[in-house]
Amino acid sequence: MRRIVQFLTVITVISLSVCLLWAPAPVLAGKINLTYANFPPAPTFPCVQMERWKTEVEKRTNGAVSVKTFPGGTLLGAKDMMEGVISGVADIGCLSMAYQPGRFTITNAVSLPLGLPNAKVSSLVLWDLYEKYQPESFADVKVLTMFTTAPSNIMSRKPIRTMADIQGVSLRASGGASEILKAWGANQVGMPMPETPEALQKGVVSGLFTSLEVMKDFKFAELCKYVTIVETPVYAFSVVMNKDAWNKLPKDVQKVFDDLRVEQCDWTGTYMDNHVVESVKWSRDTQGVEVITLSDAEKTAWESKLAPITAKWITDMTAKGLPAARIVEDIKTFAKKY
C-alpha cells in the first residue's frame, strides 16, 4: 500500500511540473488603472505613439494594466506637463522639452544644428544621451521613453528661396530653433503648436519652423503653400511617469514598461519618418504645396550661419559646469552608431 501511495505521489509531482512548464504566463494580479496625458490633438504623432504604447502595455500585461489616454491637452497642457505628472494630476505625461529649454539642457542638445538625419536616428541618439548623463531634471520622475521629431523645415505663406527672402519673416518655432532663425535673419515667435493655426490666420506669424508632418496633422498645408527644405533641427520629447505611481507597480509590470523604452524610441522614430513622407505627398497632391529646394550656393550660405551656434552653446554650457564639448561629441558618435 505504501508503495502505491509513493508511486501516485511521484506521478502527481511529475504531472504538476509538466503543467507548470507548459502553462501560459499568468495574468498579472489585480487591475491597475493609469492615466496618460498628452497635449497635441489625437491624430498627431506624439499621440499616435501614446496609443501604440497603451496597446502594447495592455497586451503584454494580459489586460492587468488599463491606460486611459487624454490627448489634446484635456488633462494637462503643454507647459504644465512635467509639474502635472510630478504632482500626480496624471500618472504619465508626454512633454516637449523644447518648451522648457533651460530645464532640459542636456537632452535638448540634440536640437543643435548637428546634422541628425531623421527621427529614428535622432530618437535613439536622444535615449543614449539620457542614459549616459541621467540629467538631474528627470530625478523626480520615471522616464518611460524618449523620441524626437523629424528634422525641421520652413512652412510659409510666401515662397522662401534665398536668404534674402527670409529676412524679417516671423515664424513660429520653439526651443533652440530661435538661435537658428536669428542666424538666418528671421524672427522667432514662441507658442504651443495648437495655438499656431489661429496665429497664422491672424497674421501674427507668416509661417512655422518644425517637422513636416504638421502640414497634414494640423492641416497647415491649407494655410502655408510653400515648404523650404533646410533639414534642421529636431525637437526632443519625453514620456515620464509619476514616481509614486511607478513604485506602486508590481515588478513584472515594471519590467514590461522597461522593455518598451528603447523599442518605443525606435518605433516612434520610424513612424515619424514614414509619416513625414506621407504628409508631404498629401500636401503636394491635395493642397498644391510647392516644395522648394535651396540651390547649392544658397545651402552653403545658410549652413555657414549655423556653425557659431554650436560653438556658443559649448562655451555657455561649459561656463555653467556642463561637459558641453563631450555632449556634442557624444551626439555625433551615437548618430554614427545608428
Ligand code: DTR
The other form holds:
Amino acid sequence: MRRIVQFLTVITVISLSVCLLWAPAPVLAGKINLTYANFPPAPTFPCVQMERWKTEVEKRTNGAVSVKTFPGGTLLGAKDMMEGVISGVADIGCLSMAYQPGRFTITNAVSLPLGLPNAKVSSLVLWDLYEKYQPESFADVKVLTMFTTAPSNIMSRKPIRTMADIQGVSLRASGGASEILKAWGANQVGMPMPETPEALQKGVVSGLFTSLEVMKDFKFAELCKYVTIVETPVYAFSVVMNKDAWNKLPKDVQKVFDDLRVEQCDWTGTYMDNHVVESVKWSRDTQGVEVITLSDAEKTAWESKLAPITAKWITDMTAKGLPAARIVEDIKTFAKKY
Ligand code: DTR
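Now show me the form predicted together with D-tryptophan; what you just gave was the form predicted on its own.
Full complex below, order starting with the chain above.
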C-alpha cells in the first residue's frame, strides 16, 4: 500500500511540474502548422527577415506554432504572391509592392523621391502610412508586417558619372524607381528581382537600380563594377496572411503575431541598413567595384529632375480621388518622428 501511495505521489509531482513548465505557454491548443512563401532566393533580405519571424513566432508560442518557409519562389512567385495568399495556396506570403504599382498605390507612395534616409526609418514610416490609411488593397488579407529596402543606387557595367552617361542605358527597376530612371533618361526595363541575374548575364540590361545589398547577395558585383550613389528611392514590401488562416488562430497566437508587427519593421530595416554597408565593403574590397559620387553640379541637375515626379503623382492620384497631397505630407512628417 505504501508503495502505491509513493508511486502516486511521484506521478502527481511529475504531472504538476509538467503543467507548471507549460503554464507560461501562450498556446494550449494543438499544433498549428503554417506555410510562408517568399519569391527571392534564401540568402536575400526578404528571406532573412522571414526566417527571423519564424524563429520568433516558434519561440514565443513555445513551439505550438510551426512555420514552414518556402524561399526562392518554390511555393509562390513574385507576381502571384497576393493572389496566392488570398486563395490559400500559402498561409503567409511576402510581396514586393513595386511589382504591382497600381494595386498598392498608397503604400507605394514611400517610393516617391522624398529623401527617406534609410531602411529603418522608411520601414517605420511605411507602417505608419499603412496604419493611418488602412488601404482597401489589403482588405482581403491580414497584414503581418511591412518594410522597405534601403535607398536605391545605380549598379552598372559602365561608369555613370554624369547625366550624359546614363542616357539610353538599359537599367532594370520596378515601380516608383522606374519613373525616376525615365526622368534621368535611362532606358528603364521592368522585371522582378529573381529574373535580373539572367538579364544581366545575357546583356538584356547593363545594370540595375535598387538597394546595394544585392551586390553581395546576388553577386551582382561580379558583373557591375560601378555604383553611382543617388540614394533614392526605397522599395516597399508587405507580409500578408490568408484571412481564414488568421481567423482560425487562437487569440493568444494572434497576439504574438500582432506584437511582432512593428518590431519586425524595425528589425528588418536595421538588418538591411547594416547589410548594405557590409555589401559595399565586400564589393570594393574583393570585387574591385568603384563607388562614384556625383559632383555638386551633377547632383543639382539629377535632383532637379525628381521634383516633377512627386508633383505629377499628386495631380494624378488626386484625380483618382486619393488624398495624395496629404499622403506625401504624412510621409515627410512620419519620417521626422524617427
Ligand atoms: N523590389 C525589389 C527590391 C529588392 C531589393 N533587394 C531585393 C532582394 C530580393 C528581392 C527584392 C529586392 C526590387 O525588385 O528591386
